[in-house]
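In structure tokens, one chain follows: the form predicted alone.
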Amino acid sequence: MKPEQELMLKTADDALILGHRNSEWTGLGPILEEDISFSSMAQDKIGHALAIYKILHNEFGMDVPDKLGFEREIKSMKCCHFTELPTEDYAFALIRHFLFDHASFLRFNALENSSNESLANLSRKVRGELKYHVMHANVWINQLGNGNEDSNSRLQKALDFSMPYALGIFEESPMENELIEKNIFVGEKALKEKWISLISNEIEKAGLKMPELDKLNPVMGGRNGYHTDDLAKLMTEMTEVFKTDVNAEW
């Protein structure tokens, strides 16, 4: 597999998976904006996975897009942990929200300028809908931390629960100098001091408490194929239709 392809692979799955989870809000938003606002984005985010896909197939001869987010075998997955989690709460769900967004839409900005072609343009058609995606958690993790007391310690609660999960975001690939050598991508530990700064910022204007990353240890091991029990769970529910007859057409 060549050091782009691996790159695709995990910026895809995590976003199919995540876009998995974010609709499990559909129906159940805590307001009906809501419901809308965090249907929307996961349609967002399984867009992008599939718009990754077909750059996958078309120009590397992978599989197609459905039997690649569909049929492949949960070692293969390179999804992080963050994305696979079952969403517990609102607090929860909201803050992967802020954490996974502010570093997809850095990741996104980075691969603007990839020496691959393909993926240097479907990053400048996605870069809009990520600005929103950004603006949106910010409003809701501002007004939230800064409501009161109850909706503050939330808050707080899942972020600290979810530090620790959001840095696999970064874990780098075992590629990661020939991704950063050929102009594909700036690099895991780049884009990480950026989403640490942005997001620190955040944090503070929210009323939260940035947890201490030195003392965290990261949860890494998705880009590697080793996963939670909750990935096969989501896989088994979100492939239902689709295995019971792969050779449909709609």
Given for the second form:
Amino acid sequence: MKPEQELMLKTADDALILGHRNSEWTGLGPILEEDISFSSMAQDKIGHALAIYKILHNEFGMDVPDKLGFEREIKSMKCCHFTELPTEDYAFALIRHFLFDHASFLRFNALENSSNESLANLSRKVRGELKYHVMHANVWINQLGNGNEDSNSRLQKALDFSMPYALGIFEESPMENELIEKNIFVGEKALKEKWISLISNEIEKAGLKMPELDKLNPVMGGRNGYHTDDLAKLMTEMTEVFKTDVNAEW
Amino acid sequence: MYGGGYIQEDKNVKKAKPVEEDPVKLAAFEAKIEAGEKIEPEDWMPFEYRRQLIRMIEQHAHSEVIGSLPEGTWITRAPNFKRKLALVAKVQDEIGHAHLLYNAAETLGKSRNEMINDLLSGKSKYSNVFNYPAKTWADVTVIGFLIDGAAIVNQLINSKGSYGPYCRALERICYEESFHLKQGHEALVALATGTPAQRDMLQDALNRWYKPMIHFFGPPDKTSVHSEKLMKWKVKMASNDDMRNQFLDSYVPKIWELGLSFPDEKLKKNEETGVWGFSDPDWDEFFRVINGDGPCNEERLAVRKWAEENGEWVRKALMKPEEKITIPLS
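Go ahead and give the structure of the form predicted together with the partner chain, now that the form predicted alone is out.
What follows is the whole complex; the chain from before opens it.
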């Protein structure tokens, strides 16, 4: 696998799985407006995954997008653990959306300058959509962080729980150096630094405390095919209909 | 979706004393409707007009919210990218419709909070059709084509009604619904022309949704209480039988063309009168289900309660006591 392929695969898998998690809020949000927002972000993310799988199919001869998204073995999935975790709790859903989408926005910003033309072109479109995801996240953590004692403490708890997983977004690829040398991507380290400075600022504005990152153990493994049981359950659900007749057109 | 053709009467309010309206104001109100003008929130309106409209728009909004649940559970299981993206977009639209409709009902003076509380306590109803389960992927396609189709018949007719905010909401809703119908039809045709297993799955779903589909527009005109006043005020725009007939006329042939059937040998159009005949779809069951004894009544409300209870802390945190509450004039 070429380095850009691996980069694309992990970016697409993250988007597909988090898009799936976001879509679970359709009909269940704390207010109708949030049902609508999470459904809209789910569509965007699933759409981003589809667009990247299309590049992988067209330019690298990989399977068609439906097969890449729905038929892969769990071991070949490259999403980070953070996207896999289930979301029964809105505070966690919101904090994950905040932490992940800031990272995602920066990633696509950086990819606009990628030497891979397809990725650079796609990033221009995706970035415009993610700008709104990030604005949505900022507004909400600000409102709820500064809302009342209860909402502040729920968000803080979710933030403390999420941060080790969020650091796992930046798990490095074995081909990290090549990615940087060939100007395909600035690399996870550079991205993480920007991300920390950006989110620290927003977290402070929301009246929350930034966890002490040095004391945390980042949750890694996803990029190398090691996943949570939650992903296995998610994939079983996602492929339930499709597997009733694998030769059928749906 | 999902404006049910049948609007359930609220028994508690029905017993209230009739309100004596100012005859001069009433005459001016009726003349305005007669002239084809719309009534706007700031206009004078009879008590009964306001009451019936709140009930109708509220039940429509609830039907959109509850209706998102049977389909929503299939978003995560949709079999490929195309279906997944279409379904999440569609269900999002339905929630958006609820949002528009609650706003329209709020212009009449009842808050969204009150309406949602009445839904959860069982005081307000929603379309009966959502008290049945969506067991397989084929159910989603049947809902997306036939139930959405039925709702469009109802909504297009109601969009010609007399209350401005409701009509404008319905116009936008109908516009989006036409896309839903296309995706529902396309997904249904994919199953109908697919493998034997897919066709069986679809026929099974059609068999199960036939009765709720016939129930959709409410009991036959001869048994339902007619309100001339509501027709005159352009609150109720067509009779249950007329809407049902219009729906069967448009949609039954489309299912038959695909070589599929409905489980009713009497389902047939009288070519002379243009009226569809069908077997008695057990109206006792209809009333049993709408009053809480259907296969999914409890489950639907329990899910909605879960969402309300788990989201309460969010709504509390958003409350700013110093902010004045205003009623939208959409």
